[in-house]
Every structure is written in structure tokens, then in C-alpha cells.
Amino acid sequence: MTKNLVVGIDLGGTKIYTALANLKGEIVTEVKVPTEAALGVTVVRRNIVRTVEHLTAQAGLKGQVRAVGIGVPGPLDVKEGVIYQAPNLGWRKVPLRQLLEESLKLPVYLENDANLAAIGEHLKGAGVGVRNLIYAAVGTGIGGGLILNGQLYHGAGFGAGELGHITIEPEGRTCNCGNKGCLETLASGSAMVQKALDLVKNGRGQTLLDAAKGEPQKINTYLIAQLAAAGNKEALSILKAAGTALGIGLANVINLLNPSLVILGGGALKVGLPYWEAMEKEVSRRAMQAAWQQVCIVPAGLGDRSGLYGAIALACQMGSEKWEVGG
């Protein structure tokens, strides 16, 4: 039987996002469930493998796999397939290859999931024809991948691209990573909803509570953008308060690699333009003016799907160590 299908994941910490292609990244079917990192890695490992079945049976395509290609949070070991640190997974040194491939009975190829987003914009979305170009992903945590000169760079120990980890506020909220500051702390989505956690805590986020029905783990940024657009001074702050920091982020890294593109996906941004402005006005105001005018900053083109095309080219080209993207 000749197999000319491929699998792509891309592996959340709210949910799993899987796609059934053929060998040229067309999509036959795809599938979103949770995650259920909370349960540990044995409990994702099975959402995995039955997702990935249950795709392949109802498409009546079973055994027409050739790879599997996942996007993974956090730095890894793309030669071993061992996942060093994944701090919105809970995760630390999880050999994922051997056991996705222990249960699917198939390659499995992985990859930092921001990567493969920066590999899916390249090759289909907003960063087509783009040889250097910067992708953030801002949701509930925040990811980087790089571009430069046509290949994605990984650095000396695939730990490249890490943007959510540069530090903003030496002695700021401790991260996940066990650093202080970090720009996810301050700018991505769960930052946002802590913020407002913090303002009810101290009772300055009535209205934020109210909305919560008086509950404050309803309290998410879905929540917090409808307040904005309604006026609320306090969610517009907080709002006002991570995007500024994003742009402070982007403004260093821009500095440092002169790119021509920033790409920025993810469900953060979603929060509406108060976000997006404070962040571009950061970037205005602390990007060298050389690199400022060279650079333009625009949404993801394929929206969620960047990291799921990334992973469905991950297993098109079998692992594949070196990126030649073109353009």
C-alpha cells in the first residue's frame, strides 16, 4: 500500500490540533481536542494516539501514514526527540518521540511548535518570499520563531527563538521557567487574566469581578477584551499594560536581527486593538530607526493553523534537519 499521507499536531496547553494531509500540505481532515495537561503526560499521550486513530479510521485512511510531524512548547532535543522543559505542559525531559512512536507505530518527527508556525507562515501564509522574518506567538504563554537568510535557526541546542523568556522586569512576577520578568509574564494571556486577578485582589477590578458573575476563575481575556471594547478603564489597562511590554520585547529583538517581518499569531490576540496599538507604539518608540523602517508587523496569515501546516511539512519532509524554506 503506498503512503502518501501524513499526520500534523500541534500540541497546546489547552488543546490538541490535528490535521490528516497529503504529501503536498493539503489538508483531507482535522480534529481539536483538549489537552488535559493537568492529568500528566501519560493522559496527553492518549489524546494523541486516539486522536491521531480516530482521524485516520473515520477518513477510512488507515495505514496510508508515512510520518507524524508535532509542534511542541518549550525547547527540545529535535535529534532525540526529548522534550527539555515545557512550562505550560508541566513538563521536563518527556522522550515524546519513543512514546508517540511506541503507541502510533509510525515516525514521529518533532519540533518547537513556534517554529513550525514561523515554517507554516513561510511557506503559506504571511511570510511567503520573506527570507528574514520574526514570528511571535502570543497565547497562553508566548513562543519565537526565526527565519534568517531563508532557514529556520535553531542555535547551537535547538533552544532558538524563545522570545517569551527575555527578560522585561529584572525583579518582576516569577515565570514558569523559574525566571523573574519574563515578557510572558507580562504580555501574554494568562498574564492578562492575572493582572486582572491582581486588581481584584486588591479591589480595584470591581467591574471585572461583576462580569465574572462574582467568580474570579471565570475571569479570561475573552472577558477582558469585552470590557475594554465597552469602555472599561480598568481592563483597557490591562490591555494598554501587556501590549506595551510585548512591544518592548519585539523592539529588542528587532534591534538585534533586523528583520523585515514580524508575524504574530495566537489567541491573545485576539483581546482587540488597544493590545495591538500599545504594542506598536512601544516598538516605534525603542526600534532603532533603521531597523523600524525596514520592518512591518502584521497578523499570522493562516491564523491558528500556522504551527499545524508547520508540523504537516515536519512530516512531509521526514525530519528533515536542515530548513531550506526558499524565498
The other form holds:
Protein chains: 2
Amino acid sequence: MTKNLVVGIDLGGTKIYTALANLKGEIVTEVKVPTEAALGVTVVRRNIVRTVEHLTAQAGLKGQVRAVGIGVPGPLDVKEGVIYQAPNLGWRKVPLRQLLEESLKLPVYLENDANLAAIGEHLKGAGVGVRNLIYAAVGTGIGGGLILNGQLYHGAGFGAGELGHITIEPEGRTCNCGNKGCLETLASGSAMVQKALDLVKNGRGQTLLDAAKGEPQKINTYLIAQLAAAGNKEALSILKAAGTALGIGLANVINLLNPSLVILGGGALKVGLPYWEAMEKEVSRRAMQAAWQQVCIVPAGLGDRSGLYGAIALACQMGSEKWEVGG
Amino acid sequence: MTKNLVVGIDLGGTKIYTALANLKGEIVTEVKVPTEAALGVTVVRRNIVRTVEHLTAQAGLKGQVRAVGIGVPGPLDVKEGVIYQAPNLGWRKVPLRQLLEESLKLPVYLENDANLAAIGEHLKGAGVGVRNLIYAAVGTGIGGGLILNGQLYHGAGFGAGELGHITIEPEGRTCNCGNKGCLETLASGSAMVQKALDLVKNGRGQTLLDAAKGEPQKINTYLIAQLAAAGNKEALSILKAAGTALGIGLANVINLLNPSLVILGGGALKVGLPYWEAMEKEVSRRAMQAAWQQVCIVPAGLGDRSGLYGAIALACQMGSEKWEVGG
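Having seen the form predicted on its own, could you give me the form predicted together with another copy of the chain?
Up next: the whole complex, starting with the chain shown before.
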């Protein structure tokens, strides 16, 4: 039987997004299931394996799958297929490739999820044909993927693209990474929630607390976005401050890498226009004139499927050399 | 006659550094002459042309030169050979390639000087065989060149590598580029002098002023370095603050690009160990653990000839395809 299908998987802290696709990278069928990360590696592995088997059986296409590509949230050894650390999954040193290959009896290829999102956007989304682009994933944290000279750029140890850990405020809040004032502590979804909690703590966030029915733990980016849309000053100031910080970070990257395109993806972008506008204003203030004239900043063209398409491309490339993923 | 020589030129604001080299990139003979930038483009052009003709005539090798490579201090259109802007030369939109080709009757290739220094170090200096390296030129200003995946990285409009214009202090001093708090306003040679002048102005720099015999305009990095070496507290604090700022900037680049090597060149490094130590301490505090473990930070292996060797490589490549300069 000709093997003319692949499986792409975007493994997130909350959901596993899986698709069956042809070798042109077109999705045949797709499904989302809960990750159940809290139940441990064995359960997550089982959820992945079951989903893949379910998808292929459902389509009556078992046996036609050539390879599996999977995006994982954290730094990893791409060659060995080992995840060093994935805070959202609670994992450390998990040999995911080996675990999945044993169960699926298929070749499995791993890559960082933000890198795959960059590849997805480069091949099928907002960045088709663009030689130099930056993908920034702005969600609970902030990650990034770099397409430079038409190829994914990995760096010396597969660690490139850590946009979230650019210092914006040298004496700012301590980040999960140990540094102070990282972009992630100022512009991410969790940073916005933290800012709201700070306001509540300092007695300046009563309207935020009221909207959360007096329960601070119910404050989330969705709530902040709703309040901002209704004109709430505190909520608006949170969005603007976060957008401004993102703008500083992006201006740094633009000055350093002179890309033609910056693509922004991730859930935190849904907070609304004031965030985007503050970002854009700050980039225009800080980027060098020529670099600013040469760059566009756009939302992801594939919505929440950027990483999924990248995972499909990864699986396709390994079979056909059709996709340029390396670098 | 076989054409087996090239000319490399490093065009600086003060001096023109010119070398005749063979196709292995080995320097046969070299010379430095004053740029005389204040006298205008015509004089600088004459100085370059005369130097090249003098060098080749002296060696009895006129007619054996295949091509000329030249590094220029400022952003340029590499393909057209036009310098957009070179503040150190007082130039704007100068078609230097055309001007030199008319006089020299030889093919002339232009490139940004920090990019050529990166290439020089990559081919002959501290970065031989290193696939991913950052070269930072720390002098009056701060520039940079990026070797990524084994090739010079230009970006969308030949503007990549502007390390000096990463924001370090969002509300800091206004930079020449228009942005506030750029690395260049904090860690360069001119930033250190400015800091000394600020101290004098605020009445806290009496020892600095005394060393300059009461004339603030005589304060330069050499003087600050001498005082620091003698244990002067104000001078030491200037070096440490500047080194710390450089460390923040380099940590950002390391987190973003995960290079194996950072090479530091330029005159400002001669201010002494406290500057370097403060830089290294700050990078170790701020770079992500894995990226920090994978990177070395070293001084330029070719001293003040990094750019010159890069210019030679550029000229060689154009004749022989032997060097990998593109990208």
C-alpha cells in the first residue's frame, strides 16, 4: 500500500490537537482531545496514541501513514527526540519520540511548538514566500520561532527564538527562567493577570475585583479583555502596558534581525485592539527607520492551527524531502 | 597574466586600512592612511585609490589584482554598492562602488564593516568552524554582524545585526537613532565619556576633571581606563555600568539566537577588565541556563584586522567562489 498520509500533532498543556493530512499538507480530518497533563506522561502518551489510531481507523486509512510530526511546548533535543523540560506538562527529560514510536510503530519527529508554528505560517499561512520572518507566540508565556534565509533557525543547541526572555525592565519582576524583567513577565497573558492582581492588592483594582465577583482567582485575560472593551480604565491600562512591553521586545528583534514579517499568534492576542495598538506604536518609536519600513506585523494566518500545519510539514519533510524545515 | 591577488579595505572614520592579499586570504602587504573624512567624498576616494595603486605598484604586482573588497561604516545597499548613511564619514547616499570602479578599473564589492569583521573572525579568527556566532563591535558606537547557519545573515534589507540599538533602558537617554535607552547610549566608548561628563556636571566627577587638567573635553575612554586601573572609584563605576549594560544586551541576543560564540571587538574593549567582568557577570545572570552553557564570549582573534580580513574574503569570494560570504 502506498503511504501517502502523515499525522501532525500540536501537544499543548491543555489540549492535544491532531490532524491527518496528505503529502501536500492538506488536512483530511482533525480532532482535539484533552491532554490530561496532570495525570502524567503515561496518560498523555496513551491519549496521543489513541487519538492517532482513532483518526486513522475512522478514515479507514490505517497503514497509509508515513510519519508523525509533533510540536512540544518546551526546549528539546530535536535529533534525539527528548524533551528537556516542559513546564506546562510538568515534564523533565521525557524521551517522547521513543515512547511514541514503540506504541505507534511509525517514525516520529519532534520539534518545539513555536518553531513549528513559524514553519506552518511560512508554508501555509501569513508568511508564504517570505525569507525572513519572526513568529511570536503570545499566550500564557511568550515563545518564538525564527525563519531566517528561508529556513528554520535552531541555534547551537536547538534553543533559538526565546523572545519571551529578552530583558525589558532590568530591575523588573523575577521570571520563571530566573532573570528579571523578561518580556514574558510584562506582555504575556499571565503577566496581564498578575498586573490585575497587583492592582487589586494595592487597592486600585476594585472594578476588576467586582467583575470577578470578589474572587481574585477568577481574574483572567478574558475578563480583563471584556472590561477593557467596556471602557474600564484599569483593564485598558493593563492591555496598554502589556502591548507597550511587547512593542519594545519586537523592536529589539526587528533591529537585530531586520525581518520582512513579524507574525503574532497565541491566545493573549484576543484581549483586543488596545494591546495591538500599543505594541505597534511602541515598535514604530523604537525600531530603526529602515528596518521599520521593511517590516509588516500581522496576526497568524492559520489561527490556532499554525503549529498543527508545522507538525504536518515536519512529518511530510521526513518522508519526501519536499519541505524545507531544517537549518 | 594570472590574477591571483585581491585588495581588502577597512574604511573607518579616522583611518583607511588597506591590504594586498593572495587568494588564500593571506596578507602580502598592508598600510594605514588617514581617511580625511572632513575633506569630503572626493578626497576620501582619492586616498583609497592612491593607497591601492601605491600598494600594488610597490609590490610590483599591478595588473595582478582580481577584485577589491571594502568594508564601510554604515548601512548600505550591498547589491548596488551605495552607502545610505555613514555618520562617521558625514556621507549620505554615496555610490562608492561606482566611484571606485571608475578610478581603479577593477570590480569593487561593498559590505558593512561589522559584517565583514564577523566574516573575518569566522574565516581566520576566533570563530573558525563555528556555525552560529555573533560579532559585536564596541567602539564609539556599537555594531554587530551575525553568522547564522554558517553564513552571514543580512536580513530583509541588509540591515541585520544592529546590536547597538537594542533597548536596555526604556526611558533612558535619547540615541542618535531616535530611540531611547539603546545599548549604544549605555555601553559604547562615547557612552562612557558621556557618563563621565554627567558626573562632572553633577559635581561628582572632580577626580575625573582633575585628571583631564580641568578641561572636560579632554575626557576620553583612554583617560577613564587609566584612572580605573589606578583604582579611581568614579572611573571604575563608569566601566562597570557600561559593562553591565553590554551584558544585558548580549544576554538578549544569546536568548534569541542561541549562538555558540560571541566575539567582541572594537576599541572600547581596551578600557580594561572591570568592563569585561561586569559584562560576563550580567550575561550569566540573565541568559537562559542552556544557552549560557552553550556559548563562549571571547575577544576578537584578529585584533583590529577582523574587518580587513573580511574585506579580503569578500574580494576573494567574488573571484573564486571559494569563500562563503553570502546569505
